[in-house]
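One chain is shown next in C-alpha cells, namely the form predicted alone.
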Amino acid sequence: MYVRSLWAERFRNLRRLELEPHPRFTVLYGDNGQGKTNILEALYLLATLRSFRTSPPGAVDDLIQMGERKATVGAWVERLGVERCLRVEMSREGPGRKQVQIDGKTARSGAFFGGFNAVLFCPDDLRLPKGPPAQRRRFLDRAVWNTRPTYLREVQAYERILRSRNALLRGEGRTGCSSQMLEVYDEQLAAAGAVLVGRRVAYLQDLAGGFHAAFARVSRSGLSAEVRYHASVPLPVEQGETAVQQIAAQLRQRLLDDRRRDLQRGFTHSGPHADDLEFFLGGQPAAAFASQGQLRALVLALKIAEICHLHTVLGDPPVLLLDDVSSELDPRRNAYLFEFLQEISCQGFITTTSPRYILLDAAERRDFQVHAGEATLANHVL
C-alpha cells in the first residue's frame, strides 16, 4: 500500500500542495508551525475521514483555510495492484460538510473505508502511559477501527444511544418521570458495549504476542512487558459471541446497580467510554514505577507491534505517518526506530525540524523543505 500522489487546496495553511512522494520514505522538514504536520493530517483524513488535531475529530470548520468556503484534499493510491483516486472535499456549509469520492464518483463513507490504511506516531503518543484515560481509548479505538473498517459505525452507535441514555438522566433527575425508557436504553447500551469491550479485548489479545517481542528488541532490559484492558465489568476468560453475551449481562446489572448515583449526577458512569488501559512492566504498573525511558520504549513496542499486526490483518503494509517523534526518543531507541523501519516493507511520512535526525539512507527517501504552507523538493546531501 503506498501513495503515488498527494494534493490539497486551501487545508489548514496548504494553499496549493502537489506531492509527489518516494515509495519507502518522504521526508518533511522545516520549522515548526510551517505545514509540516497538515500534510500528514491530510494524509490521516484520506484514510479516515477525521482529523487527528480537531475535537470532535470529525469537525471541518478548523481543517479549511481562513477566509474560504471550502477545502479539498487528494491522493492516488495503490493496493494490492489496485489503483484509486480518493478526495474529500470539505465545505462550511450545506448539509453534506464533508463529501467523498472514489474514481472520480460520490461514495459513501462506508466504501471508503479500508482502501486505504495509516497508522499515526506522535508526540502525544509518547505519553500514553501516564496521559488521560481518554487518551489511552481514542488510541485503541484508533488501531481497531483500522483492522475493522466496520468498528466506526459500532462506535457511533454506542454514543448516540449513551447521549440519549444521559440526557434522559439530567431529565428524570428534575421531573421524576417513569423508569422504563431508562431499562430501554440499559438494554441497548448494554448490548451495544459488549461489542466494544469484545472488539477491544480480542485486538489486545492479538497485539500481545507482538507488543512482549517488539519491547525486548527495543529496551532489551530482560524485564516483561504487557499492556491490559480495565473493564467496568468483569471480563470473561473466553472469547466469542458467548462473551460478548456475558459482558452485556454484566454491563445491564452495573448500569441498574449505579442507576441512583448516575441520577445524582446526571451521567452514565460504567461502560466502555470509562474504560482504560494499563501498561505493566515487570510485573509492576508502569505508569507508577517505570522510567521516562522505559514508558517511551513501552508506546514504541506497541506502535512497531500495531504496525505489524495491521501488516498480517490486511496482507499489506500499512502507509506509516510520523510526526516529530524523533525529538523525543532517546538517541538509542531513536535508531531502533529506524532499524525497525528499514527491515519492514512500507511507505512512510515523517516530519522533522532537521533531515538529519531522520536515520535513512539516501536512495530510501524523498526530502521536502516545507515552508509557510508549501513543500520544496529538497537538494541536500546528508
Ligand SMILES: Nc1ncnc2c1ncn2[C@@H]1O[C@H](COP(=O)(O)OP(=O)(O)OP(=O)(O)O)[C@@H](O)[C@H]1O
Given for the second form:
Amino acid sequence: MYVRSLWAERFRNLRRLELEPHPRFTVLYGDNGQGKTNILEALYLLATLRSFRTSPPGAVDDLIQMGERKATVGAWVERLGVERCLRVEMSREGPGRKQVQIDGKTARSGAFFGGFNAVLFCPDDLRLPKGPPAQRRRFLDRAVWNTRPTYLREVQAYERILRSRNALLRGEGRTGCSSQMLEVYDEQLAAAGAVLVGRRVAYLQDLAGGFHAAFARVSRSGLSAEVRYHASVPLPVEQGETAVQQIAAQLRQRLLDDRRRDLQRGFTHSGPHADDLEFFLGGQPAAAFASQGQLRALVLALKIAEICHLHTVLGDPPVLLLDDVSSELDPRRNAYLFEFLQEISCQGFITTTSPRYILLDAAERRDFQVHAGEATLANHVL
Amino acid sequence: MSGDPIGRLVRELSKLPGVGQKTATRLAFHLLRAPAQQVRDLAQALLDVKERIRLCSRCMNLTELDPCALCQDARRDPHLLCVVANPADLLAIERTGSFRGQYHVLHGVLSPLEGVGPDDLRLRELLQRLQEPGAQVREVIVATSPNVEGEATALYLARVLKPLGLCVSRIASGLPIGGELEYADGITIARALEVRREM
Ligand SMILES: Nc1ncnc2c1ncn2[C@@H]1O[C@H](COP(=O)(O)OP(=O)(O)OP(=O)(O)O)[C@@H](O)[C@H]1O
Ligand SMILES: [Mg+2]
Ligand SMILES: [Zn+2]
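Next, report the structure of the form predicted in complex with the ligand; the form predicted alone has already been given.
So here's everything in the complex, that chain up top.
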C-alpha cells in the first residue's frame, strides 16, 4: 500500500501541511523540534486512529494545535489497486472527539481499520529487550493488531473485563463481592484472556523463523535469536481452538488459586496483562548477557521480521515509519537497515536530523526540509 | 417554589438527556409561544407517564395494565422465557414477531464498574417467578447484548438458574460483538434467537 498524498491542519505544530510523498522513500529532515515526528504521528493516526506518544494512545487534546479547537489529518492511500481518501478530524469538545471519514463518508472506526497498515520504528523500540514489560506487551499487541483488525476488539473486551474484576475485588460501589460474582468474572477473564494469549503465541511462532534469519543477517553472526512468551500459566504445545480452551481452563484455575491474594491486593495478578516477552541470544537471556550492539541488532531483526510477516499476511507491503532510527544505530547496522529497505517493496517515511544518515539513491527518495511545522521540497544535491 | 418561571423551566428541561442549556432555552421560548392547549397536553402527558405507567408485577416491563398485555396473552408459550436488560430490548425482539414466549425485564446489566450488582437488577422477581408453584418455564433465553456486561449478566444468570433445573440458553453471537441488541436489525435478532445455544 502507499500514500499518494498527505495533509494536516492545525495538527500539533503542523499549521497547514501538504505533502506529496515519493512512492518509495520520503525523507523528512530538519532540526530538533520542527515537526518531523509530528508528520509520522499524523500518518500513524490515519492507520490506527491512535498516537504512539499520547497517553492514553487514543487521547486527542495534545494533538490539536495549541489555541485551536479542531485538527484534521487526511491522506489518499492506495491499497491493492484501490485508492481511498482517509480523513480524521479531532475536536476538543463534543461526544465524537475523533471523527473518521472514508471517501467523504463518515465511517465507524471498525470499518476504518485494515485499509492502511503502518509499522513504526522509533528509538524507544531499541530499548525493548531491557525496557518495562508493558512496552513489550504493547509492541506485541500492536503487531498482532496489524495482522488482524478485530484483535483490537478482543483486547478492549479483555481490558474491560479486567477492570470490572478489579472493581469487584475492591468492592467498589455497592456491588459487593460474592464468590458467585467473582466466578462469573473469572470465567469471562479466562475466556477472553486465553484468546489474547493464543493470538500472541501464534504470532510469535509465525515470526520465529523470520526473526532468526533477519538476526543472522543484521549481526552477521551464527548466534541463534529467539523471543519467548512468558504466560501466567503453562502453555499447551499445539495451537488452535482446543489450545485456547486449555489456556482458558488453566487461567481459570490460576485465578481461583490467586483469589485470596487478589482480594487482599484489590487487583488481578494473573492474565495476559501480566505476561511478558523475553529475548534470547545463543540460548541466553539477552537482557542480561547481550551487548548494547547485539540488543539493537535483535530489535532491528524483530522489526524486520514484523514487516516481512505483515507483508505476507496482508498480501501488500505495509507503510514504514522510521523515526530517527539511524542516529541510534552504528554505521554497519545502519547500512544494513538501508540495504533491507531497498530490497523490500514498502513505502517508507524516514525522519532524521541529518540526511547524510540516509543511504538511499536519489531516484528512490524525495527529501523535505521540515522547519517550524512546514515541509519544503529540498533541492539539495546528494 | 421560586419565582422566575422561565428560568425554572430552562433548568428542568436542561436536566433531560441530550439537552444542553442552549436547547433548553430554545424549547422554553417555543413553549411560551405555543397555544395554551398544546402546553397543557404536554404537561398532562408528562404526568400520565409518571402516574399511569408502572412495572408489570410479573415481567417487570413498563405497562399501564397489571399484569401487562403480554403476560395476559394466553397464546404466548408459557414454557419459554426471554430475559432482556431493558424495555427497549423487549420491544426490539417483539418487533421481529419471531418470539412467542414470555419475557422478563432486568432493568439493567451487571457492571462492577458502574456499581451495579445483582441486587440492583430485577433478579429477585425473576427467581420468585420461576420458583412459584405452577411455574411452567422450561427454558430461559438470555437475550442481553453481546458485550462485556451483557455476557457477565448471562453467565451469572446461568449460574443461579441452572441449579433450579432450568435449561438456560444464550442468543447466538450473530450480533456484532460489543453491539447493542436494541439497535440490531430485526432479521439479525430473529436469527440470534433461533440459533441460540445452551449455556
Ligand atoms: N498541540 C501542539 N500545538 C502546537 N505545537 C505543538 C503541539 N504539540 C507539539 N508541538 C510542537 O511540535 C514540536 C515537536 O515536533 P516534533 O516532535 O515533530 O519534532 P521533531 O522535528 O521530530 O524533533 P526531533 O528532531 O527533536 O525529534 C515542538 O516544538 C512542540 O512544541
Ligand atoms: Mg522527532
Ligand atoms: Zn408482564
